[in-house]
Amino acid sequence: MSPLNLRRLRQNEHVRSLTREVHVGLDQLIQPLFVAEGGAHPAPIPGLTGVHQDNAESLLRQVERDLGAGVRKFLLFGVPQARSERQIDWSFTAGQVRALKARFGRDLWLATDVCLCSSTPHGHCGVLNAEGDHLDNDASVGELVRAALAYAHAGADCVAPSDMMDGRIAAIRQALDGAGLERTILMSYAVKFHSTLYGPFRVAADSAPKSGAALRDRATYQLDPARPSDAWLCAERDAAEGADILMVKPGLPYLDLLRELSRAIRKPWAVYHVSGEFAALEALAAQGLANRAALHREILTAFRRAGASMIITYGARYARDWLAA
């Protein structure tokens, strides 16, 4: 018999649990929340089991249920009724931040997405130029700074710019510090790719680029999946500009970059298990082709193994049961 018997440490659950090198805990998971202004009832999101576009009242009830399920960390996306090209009114989402913090206080940690896509008539993540075929970077950064300040003043623990404009991390950090909000955490969507996996999210956030616009998609400001060197440049820049947490989005197609970047840049790394990825797993389970809990547990483990300190997942509210199964 071979002296190298590797199977001895796999022979039962007791020894497997003792020798595991990667662990997933509920405290590492962040649950996305969507809240729309004026909605009469919570609206389900196709593909995202148990996720709704809430209204102001149902959002509070949902968070109360989530806290009961052991979830304490959230990422909020607001969908206001009014849309504007410039001088956007950020009061709706800021109001939801204020309401959540007033109701739950330190029982939750609340990050708020900072972007323009749900607040502009064209659905892009910044301010369009006069011709409508390109984003005005500096004007976009100005709007992002105003949004981040509004959310931080309302009580957000963390602001998370997802737009991919150049220089927005430095501008937001400087504005926060100048306003006496130096304790507000800045989580950058540093490595966000132009992906086909955002479909259910764009329904939830009403954030798809509108048809008829000269700028048809987000390829001019999100990263090209075939250009990993750009991911390195963006991550290094955002770290240098003052981001406290860096993020890779989507997750599964970019585990190689998450692994490399998290080893090279010694900041906490988040990974966003995006809506298309999550919906695909749910579809497998719904067809009886995989065990739901085991499937999600395997993917969460892969994210942690690749270097993620935290995971943004639509299934955080179910994870206590999944991780115990």
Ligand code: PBG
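Please read these numbers as outputs of a predicted model, since none were measured by experiment. We call the rigid core the largest set of C-alpha positions that still match within 1.5 Å between the two forms. Residue numbers count along the first chain shown, from 1. What changes on going to the form predicted together with the ligand:
- Once you line up the core between these two forms, the Cα of R10 ends up 2 Å or more from where it was.
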Contents of the next structure:
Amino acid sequence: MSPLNLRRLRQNEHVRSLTREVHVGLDQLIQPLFVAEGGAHPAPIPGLTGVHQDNAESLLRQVERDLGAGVRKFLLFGVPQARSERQIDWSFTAGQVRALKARFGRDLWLATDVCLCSSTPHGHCGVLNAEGDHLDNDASVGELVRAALAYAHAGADCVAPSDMMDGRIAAIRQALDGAGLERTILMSYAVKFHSTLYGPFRVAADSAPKSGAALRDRATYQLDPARPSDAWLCAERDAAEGADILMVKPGLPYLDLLRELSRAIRKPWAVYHVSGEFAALEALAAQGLANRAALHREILTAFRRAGASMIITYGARYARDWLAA
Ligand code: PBG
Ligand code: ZN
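With the form predicted on its own already on screen, would you show the form predicted together with the ligand?
So here's everything in the complex, that chain up top.
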């Protein structure tokens, strides 16, 4: 088996259309989904119009509606009830992947976020060291590999590690290939900054670092916004380790890097228009200070212009109207 599998991104129309390089089209948009174990009702997420933390039942209804709105690509975030940081049980989210693929099959392309922050008691994206002031890289990668395998075995078309540990791309690729899962696409949150724009997401994913921990924020693992060189190091490293798709996150504040990196590194690039960015646009539109459809269209166009092949946006489910307006 070739370690550099270029056919992976040619294997179906979904991913071929994701990797094209012109216009803003519904084909290029990925809708995030949140599903929590044991929720009685879908819970609205503050700031994110029309986005809910679903339960297992409402998730299927939501995806059914989204398919009706022309959305075909999704990024799933699972929020299990139990929390631990070693030998984490990934079966809740894997079960949601299985249910979605059983119900909708190839009608949808399903990426699954791989991280620990919705599962750990402290809300960090990895396993804490004994002192509680740093993440243990290799212990964290071990858990991430198990999660990625569970989701890929359940039928995820793509696994997307968002933790920012070192070496996780190579470790996950090797594990997938070793398990006969060579068609599973690996999307790296390669260039993910330590940003103030993740607030609504952390409500939806129940993943904020808990106060009181020695490690207070994610600055020891996410990138410093004032150090663009690190973006290059991460992107080149993850490309070399076998990521099929690379990501810049957040979007608008980092368009400079999206432009430069996407020209220099010949992989498909995703941009994550993150929760705080999306909420800011919605707040502007809600005050009647901008036309909602035109506002979103303009920003989506900026991402495509800067070199994004695909855009993760909470508004994918409205985009058919926005793009037609
Ligand atoms: C963490 C993760 C984050 C997002 C997705 N996965 C950021 C964080 O909590 O630090 C942000 C997505 C968004 O804000 O829309 N694994
Ligand atoms: Zn995380």
